[in-house]
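A single chain comes next, written as C-alpha cells; it is the form predicted on its own.
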Amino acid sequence: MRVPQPYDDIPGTTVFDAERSRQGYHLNQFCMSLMKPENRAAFKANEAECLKAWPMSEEQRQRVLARDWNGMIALGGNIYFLAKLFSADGKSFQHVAAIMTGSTQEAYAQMMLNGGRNPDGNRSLSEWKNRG
C-alpha cells in the first residue's frame, strides 16, 4: 500500500517517486523490451500471452491491454517508458497526452501552442491554501 506523500494533492498530477518506481519496475521494463523488433512482434502477435512473462500485477497487465495510460502511471508506469508502448502502437506523445487529459489531439496541440495549461488550480492544494 502506498504511503501518502505531501505532493499527492496536486490535481491531475502523479509524481513518479521512488515508491512508484519500485511499483512499476516490471511494467517499465516490459515497455523497454519493446525497443527490440522481435519483442514488439511477439507482443503484437498475442499481447495477453506476452504479458504473462512479466512479473507485474494483474491490474498492470489489464491497464496495458486497455491502453489505460493514466492507470499505468498510477501503478508506477513512467511516461518515458510507456512511450515505447505507444510508439509500438504507432501513436505520438501528443496523441497520448491528449487522451490522458481528456482532450482531442487538435485541442491539446492548440493548448500547448498557447503556452500550456494555466497553473492556477494545478498546484499542491495544501501549498495553495497556505499562501497567505
Given for the second form:
Amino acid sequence: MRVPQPYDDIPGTTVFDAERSRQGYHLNQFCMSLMKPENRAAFKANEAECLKAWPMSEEQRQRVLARDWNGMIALGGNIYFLAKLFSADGKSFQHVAAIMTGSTQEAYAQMMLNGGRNPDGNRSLSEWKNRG
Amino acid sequence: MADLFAGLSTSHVPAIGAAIDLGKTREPYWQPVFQGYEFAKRWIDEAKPDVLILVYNDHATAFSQELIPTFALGCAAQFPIADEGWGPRPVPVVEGHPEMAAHLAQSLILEEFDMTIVNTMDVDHGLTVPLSLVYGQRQAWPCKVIPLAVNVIQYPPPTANRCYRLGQAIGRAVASYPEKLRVMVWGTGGMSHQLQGPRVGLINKAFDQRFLDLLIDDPEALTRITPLEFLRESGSEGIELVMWLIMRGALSAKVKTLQRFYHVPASNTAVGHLILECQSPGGRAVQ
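Would you mind giving the form predicted together with the partner chain, to go alongside the form predicted on its own above?
Whole complex next, starting from this chain.
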C-alpha cells in the first residue's frame, strides 16, 4: 500500500520515489535496453513480442504500445528512461511534452519561448480543482 | 598545496550540447544562451585550472535502475563519452585525476560522507555539456576532471544541507592535497524545470533569481530549502539545484562574483550560470 506523501499535492507531477521506482523497474529497464541498436531493431520488428520478454505488468505493456506517456509515468516510468523510448521512435522531447500536457507541440514550444509555465496557480492540487 | 580558487555553476541541457555539435550557436534561438558564456570562455584560458571536480548527474546512462548511488566519485584515469542512444557526442575523452580522486575518496569517507567509488564509468551530457560551454570545441580538454555523479533522478536526492556540507568537506580535502595544483569545483544542472506530466514546462524565475542571490551571499540560507519546496517551486527536475550547493560549499565563505547569467528558455529549462572566485583559500575558511 502506498504511503501518502506531502508531494502528492503538487498538481500534474508524479515524483519518482522509491515506491514508483520499484513499480517501474522492468518498464524502465526495458527502456534502458533501447540504447543498444540491436535492441531497438528487435523492438521495432515486433513490439508486442519484444515486450513479453520483460516481466512488467500487462497494463505497463499496453501503455508502452499506446505510447501513453502519462500512463507509463503513473505506473512507475521515469522520464529519463522513457526518453530512450521516444528517441527510438525519432520523437523529440517537445513532441512528448505537448502530449503529456494535452497541448500541441507548437503551443508548448511557444509557452516555453514566452517564459515557461508560471508557478502561480500550479503549486497545489487545490489550485487545479476549478481548471477547465 | 592544491589551491581551490574558484567555482562555476551552469545548467547542462542536452539540447545545448546538440546546438554546439551541430554548429547552431549563432542561430537566433541559441545566440542569447551562448553569449552568456563568452566571459567564461575568455576567463578560463587565463584561470587555467589543472583539475575540475565536476558535480553532475547521470541521466539513466551509466547507471540504470540496477544501481543508484547517491554520491559516486569517478576515480578512473579516463571516462569515455557515453552513447546516449544517438551516438557519443563528438567531444574528447575525459581524463581523470586518479591520485587526487583517491585522496578525495579517502578524506570524504573519513569525514563520514559514504562515497561510492567508481572505477569504470561513461559520462553523459550532464558532464560534457558544461565542458563544451566553457571550453568550446577542442581536440583535448585542457584539464583533468574528477566526476562526482549525484543521484537526483530517484527521489529523494541528497538534501541541500547534505550537499553543502559535502562541498565543505571537498574544500578541506583539496586543501590537504600536497601537490601544487589549481582546482575548481563545478556544480551543474538546474535551474527551474519540469520534464514530466501535465505540469511539464514549469519555470520559476523568481525562485531562480533568489537562489542565485543567496548562493553568492548567504548559501547557509539555501541549506534550509526542503525537497518538497524544490519540487513545488523549481519543478520536479529543478531539484538538480542541490548540486550547485556542493560547489558553493567548497568555496570560501565570501566570494567575488565574476559572472552571473540567467536566460529562459533553453529547450525546456531555465539556464543559469555563475563564476565565483574565492576570497580566501577555498576549504580553509570552513574548518
